[in-house]
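In structure tokens, the next block holds one chain alone, the form predicted on its own.
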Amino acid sequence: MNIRTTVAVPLAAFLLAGCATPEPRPDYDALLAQMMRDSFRDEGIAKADRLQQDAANAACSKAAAGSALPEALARSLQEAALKSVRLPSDGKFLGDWREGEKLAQSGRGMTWTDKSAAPATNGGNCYNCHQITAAEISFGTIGPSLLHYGRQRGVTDPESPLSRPIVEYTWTKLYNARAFSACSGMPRFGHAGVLDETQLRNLMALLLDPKSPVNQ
């Protein structure tokens, strides 16, 4: 065997190895989904079906993992969220701000130890993410401060037609915040059935009633 043959044989083997079919890339999304299904079970009112993502959650999960959300997709998700919003059945947007403050302070609800999944048993847990009143010394900062929310927006009479745009905006934000931001981290209180219509009205009053401590 001459030197050319000696060199050519291992070189050919190397080239053939380079052309071999690579190992398929694992489907990490599927593996993660299976791991989640295997790790949770139904317990009390908390069911494993909570792991099932809707289209918005699935898209936003991928975006959070580093895959940019295309502008057209973001717009379509916002439009779908806006269509999901149901305005008050009787046209009345505001309830009792005192009850709204109780909801804002409460983080209870939807855990496996609760006896009922009814919205009336849930709180809003608003202080976990927002400052709401000047008297509060401990509050979350994930979301913006809501102190003087109505006053800063010129809402002196929530029933006035002049206030209608901000009133409807606020209701929509509470009902399904993804109508304005496709991947908003704010709970979709109305859309997800976390709070009922009466509770939403009470939170609205907390934010917009001039007599509420929010606006003092």
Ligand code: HEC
Second form
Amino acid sequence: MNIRTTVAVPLAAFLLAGCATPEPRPDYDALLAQMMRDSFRDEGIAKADRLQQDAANAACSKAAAGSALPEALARSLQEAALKSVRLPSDGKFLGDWREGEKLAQSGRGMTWTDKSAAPATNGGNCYNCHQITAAEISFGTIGPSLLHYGRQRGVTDPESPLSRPIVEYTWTKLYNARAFSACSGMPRFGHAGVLDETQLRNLMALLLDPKSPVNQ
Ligand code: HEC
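Given the form predicted on its own above, produce the structure of the same protein in the form predicted together with the ligand.
To see the whole picture, the full complex is given below, headed by that same chain.
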């Protein structure tokens, strides 16, 4: 055997072996789902059904893993989100900004130690992702700054018909952020039953009432 065959034969055998038994890629999505199911259980008001993704969550998780969301799918998810939105039953969009500020500050609720799953016991946790008033200097930056939100958008009288588009947009955004952005990372406060109408009105006032510290 000359030197060439000494090298070539084992190399060919090695390459062939590589072709014959391809390493199967683990199904990471299935493994992750199993790990989540094994790690969580019903506890108090916090039920394991929270692990079940709806169509939008599943599509967006897949996109987050690297595949872009096809435009038609993004549009249909946004349309479905928009249909989920219920405008205030009495046509009143704004409540009390002082209560809104308390909600924006509070990140509590929906945990297994809570006595009730009723939205009225939950906070909005808005400062976790947004700057809102100038006085609060502790805030997250996952979402855009909401300081001067109403003023910047020209809302001097939220009751005026001229303000209606921005008022409705803001309500819709709080109710289901995915109506305008298919894979928004913002919690769907109304749609998911995190906050009730009264709470949403108070947050609306925080953002849009000209007297709110947001608009000073
Ligand atoms: C987990 C992070 C997160 C939390 C919590 C959160 N948001 Fe957001 N929010 C975002 C992100 C990200 C955006 C920008 C993307 C988008 O438009 O969906 C956004 C966008 C918005 C917008 C639209 C801004 C614009 O100029 O159009 C409003 C209004 C808003 N948030 C209000 C709130 C309020 C009020 C709360 C609390 C009840 C809140 N957000 C809680 C992440 C968050």
